[in-house]
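The chain below stands alone and is given in structure tokens; this is the form predicted on its own.
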Amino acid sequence: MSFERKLQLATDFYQLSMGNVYYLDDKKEQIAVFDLFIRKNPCGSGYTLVAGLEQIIDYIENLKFDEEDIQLLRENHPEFNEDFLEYLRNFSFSGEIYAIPEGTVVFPNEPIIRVKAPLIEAQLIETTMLTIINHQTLIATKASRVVYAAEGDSVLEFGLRRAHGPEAGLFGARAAIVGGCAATSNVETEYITGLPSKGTMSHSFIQSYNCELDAFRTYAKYNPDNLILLVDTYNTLESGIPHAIEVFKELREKGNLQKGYGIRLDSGDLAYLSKQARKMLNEEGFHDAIISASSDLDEHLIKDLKLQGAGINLWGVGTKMITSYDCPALGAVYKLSQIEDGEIKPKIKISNDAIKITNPGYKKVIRFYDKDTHKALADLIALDHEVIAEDKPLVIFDPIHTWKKRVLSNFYIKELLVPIFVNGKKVYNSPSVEQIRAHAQEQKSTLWEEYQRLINPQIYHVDLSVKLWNLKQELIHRGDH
């Protein structure tokens, strides 16, 4: 059975039952404001990296109730009024959405995007934002550590095969160029990207001919550009290395060795084999020589082949990547802020756990660089009205261990959340892939290496506004009845 996918329908069940009632409680004129953000970074990591936007606006856009859609509700959900369905047939988002553009490190309880919109359409709207903003944020952020292990090592995406289905391999392989990945191995990325995909040889493209020299001279005979000869089907060092060597020096003689030519490792002993073949083509000559390896690498793994001193400069890395395989969930949620109807009514959600009491109001996130390191210095959660001082010190506190305080001085501030929708029309144009790594890059020379380390990183500051810390604790103290 083949189908189209309907995102309009990529929703859990209760958002469309909830509008039902929204709508014969004559609350659909009420509106809402949700912010989506992360409580924890995943993976360990010191900060989070923000992927995903441009498929929320292309969803946004296009989302609509056919016919088709109707039908189904109908039949299905008896309890959903005619009305309402009606509603749902000339259906259009009508509210605004502000958001951190993509390739942004953000922190946690920060509003990664900010929703205000007629309760219904809010509320419909949060399951795929949701899903899209967990997967990709999820691996651009696993992505992200892996490149920052490579320190400065090209890095290739290999996950499509291990990914949790096509789609998944498809948005994954474009996280992981949102952070920092060079190029991918998916060729429908290419599609949706731009960027050229990226491939070698399989082991049996090797074990298809009768011996292994002769699938690496025909491979180089009509791949001359993309020459990366797979050395370990057989025995890397007593036949792998020697005949990508024997081939190397063919096309030698004849000039026709091209430029970003090598081998891949794809097993064994990363460190030892990689270190060996760094000799054994040093010796013929070949100093330029790429030595690129795969086999279940993660960012840990990585940096230790380095502290080994391996000679691998180009990493293929795959299934831990594509699934994030040591965080599979980012954790992402979709919180109710404020109510208008008639009035403006802050809302919080109240928890015995501190970390789910979650943050009132329509607020901004201000980020404080130093004027001169323009390193990143901490982050205010505000309501959007304030106004913040750049020529006189600030402090700042800890929200929940209020007697950690610090003093900012010599800063400048950005505000991260930008417009997306107004009055639903979109008033964003999302940059390239390609301008969004570059963005990623640029967000993480501002952070001190304290905040990137792989393990047990520095914990980045992010504080409330006195303000909203204000607000917050007169809501939780009236139970907010």
Second form
Protein chains: 2
Amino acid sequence: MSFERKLQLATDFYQLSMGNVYYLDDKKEQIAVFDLFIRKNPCGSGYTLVAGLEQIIDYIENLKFDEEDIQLLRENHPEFNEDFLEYLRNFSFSGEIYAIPEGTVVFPNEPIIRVKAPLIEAQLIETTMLTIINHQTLIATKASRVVYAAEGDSVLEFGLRRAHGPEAGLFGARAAIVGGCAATSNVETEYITGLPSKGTMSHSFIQSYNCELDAFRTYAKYNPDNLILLVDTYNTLESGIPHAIEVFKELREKGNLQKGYGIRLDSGDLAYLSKQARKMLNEEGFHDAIISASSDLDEHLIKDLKLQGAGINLWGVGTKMITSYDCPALGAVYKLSQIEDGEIKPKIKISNDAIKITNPGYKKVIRFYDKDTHKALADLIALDHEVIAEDKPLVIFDPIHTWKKRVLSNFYIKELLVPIFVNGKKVYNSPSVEQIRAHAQEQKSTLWEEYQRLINPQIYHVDLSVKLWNLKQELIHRGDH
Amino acid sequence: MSFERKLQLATDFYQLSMGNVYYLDDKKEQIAVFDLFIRKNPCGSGYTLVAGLEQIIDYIENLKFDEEDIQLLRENHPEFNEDFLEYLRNFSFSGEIYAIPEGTVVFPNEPIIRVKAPLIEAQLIETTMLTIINHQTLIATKASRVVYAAEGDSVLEFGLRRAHGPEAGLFGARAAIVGGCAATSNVETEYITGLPSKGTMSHSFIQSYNCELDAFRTYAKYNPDNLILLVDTYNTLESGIPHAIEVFKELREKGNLQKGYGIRLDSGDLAYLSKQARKMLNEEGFHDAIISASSDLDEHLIKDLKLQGAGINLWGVGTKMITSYDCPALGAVYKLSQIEDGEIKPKIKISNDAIKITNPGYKKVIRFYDKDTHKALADLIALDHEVIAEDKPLVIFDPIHTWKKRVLSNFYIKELLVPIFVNGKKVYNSPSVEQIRAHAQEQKSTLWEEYQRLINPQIYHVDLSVKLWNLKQELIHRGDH
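Okay, that's the form predicted on its own, but what's the structure of the form predicted in complex with another copy of the chain?
Whole complex next, starting from this chain.
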């Protein structure tokens, strides 16, 4: 029996436990507003690239509890009221969701997803949304950094075997493509990206033949259009590359050498070996041979190899990207910002740590662009009903160090949140993964290089509108949380 | 439309690319032996706890390519031969698999899974097996360390929202239970573990009420048997704990205070706050109140908090365990060790790094136990046909520093690999997750504390039999790889 996934139960038990109480305590009609946002860019990045919305939409559209689920919950949790279980049996999401589209650059504290729904529904979807967005956004951002380091060379995603299970491999690869990877080795992604997966051979392929040259020749015979030969099975410089060159020569003589041919290095010192390989290939006239490399690569190692003049022009990145090894979790949170029970009550969560105090109310995110350069200038989190005039200068200020002021002028604005669900109905169609990748590319082109630097990037300004800031202060001082 | 998983394609493209060549080059009858093993214990651990076998079995039993898959491959990969696609359409695994059962303690270089199958089949299952075992084994080992640090206190798995997607959350939680966690917050696990999920309330629950006391009272009203009150929403010592005590008193007066009640700390200094909490609770006679804590915990922080006398007796561990944050990937590999094409050819993969040279042949793993203490003494990797006499002393030696010798006596042995598939048929039934957890507990009890130390543990001996060592040397010196 193959285990059937039950995504509707991929949640923390407390969502159900609270739901039961809300239901019994007659709070099920209460409307709540929640914001999903990050507190920190991952991996020391100057920005975060959103990914995962398509899967969240899919989850919410299909969110139902079947008879088997109800029976399971009844047996394992005798405290659940039968009326609450009946409510779950008839559940479907009825609320409103706005979100920032995938591939958009975002920054800490900006609502990436804004949910306005009956409290009980808004809670039920919290954990799964967080899990999906935390994962894909993390990997998309990591991939974006790797691609940045590759300076225009293609990057291939090779990490499936080190992913946190097959699904993490699948959606991690999807996110890597959003982040700018050219392709992935993961075949299952073909169903969700429409792009062919890539790869050629492993060491065992070569070992299964009596000699390396036989293995190369045989592979070339059946794959003239996809001929990247793995050269480090025995000895890269003394055996692998000379044998590859021999095969390339044979093909060239017969006029069968197709564009895109080359070699792959998978161990040893990649700077030294790739420079030697380039020299050996060039000496035989194979100037256009690809030199690809894979071996524990990440953005920092790629940058260093490039600085050392490595001859690599195709990068296969596995473990370090698919797990975001140096920062393997993104901590997006989901916080209550408003309750409506007859009257509208904006809510904040207080903390001794100023940056952990949440922003109250029903909000939107505005990005300011320079009219001449089209570069992003700053973002503003404002109350949803606020109107920003584009034709006059605007003073913005740091929400914590309020004496830090800045005047924006010559700008146009864009609102980042778009409607996804209205009255429980989906009103948004996800673009293709290729379109999302193109959008991400365009988004990054609006960011000054200073925000994209791999280490210690400049901090992008995300300020609060005067109205929002005043509301927040009022709630803090009133002690009304 | 909900996306349907296609686990049969959760593989690296090169497995198919090589399969196509094997098929066309008439190598499809060639039998290969592959070993799946780790090279290093994760997280600085002295051992590794195997997990994921049940999901691997499920994957292999159900491994089929449907019409839609064939069409997708045909369109995206014109190099695939129609006969090969036909072969895939009729594919089912026909080989033999031996594996070390889940919950068993293993060490570097030991075959955890041994596959003997037609080359093409053995390759097709490589990536998915690695992905599953790398993930679950990593998290089980991490969890085992966290549970060790908790010194007998219960540990709850709380990490779903920070997992690498819902599936990583599900099977990560399963692995955490294998590693010794008492329970998880992840509701979906109830389907695969049979254990109820756990949890009570979030900050938003409390915020949705007009005051903390109302929220606590309401929760208590509907959950007398599951009453862990979250006390840090406003002010832990001045508001949260006093309000919790008020509710506990009200329940006690009515005789409604049920065992298992207590509080949860989710922020602030957990050592200080838990000691204060213990004092405040004890002063009111609530000596048996549970004090649970969650907030970026891992094995090292738990150990430190215990050293500082924290009053915590229930630990909720999230991000750091579900992602194995300090070591988020396990690098198990899958290496060819034998090819049979008419004659039997053991294979090794050479490397400049001695510990990266693989072990050739069709092998088994033997564990030696002391007859008196029942502690594990050492492991031996041997050729499958070798017989070890239990009634006389055995000299074992380090396979790299061969002058390091040791005499084993007064021992009994156990072979670790058991049959899972024979001639493509499943011959093994996975135990329940609870049984696996019990097995893991028993396994760890056979390890001296020195191997379980969290930092810089003693290295357990895994040696090679004389016959295997000789075979390896012969292949190295013959240059026959």
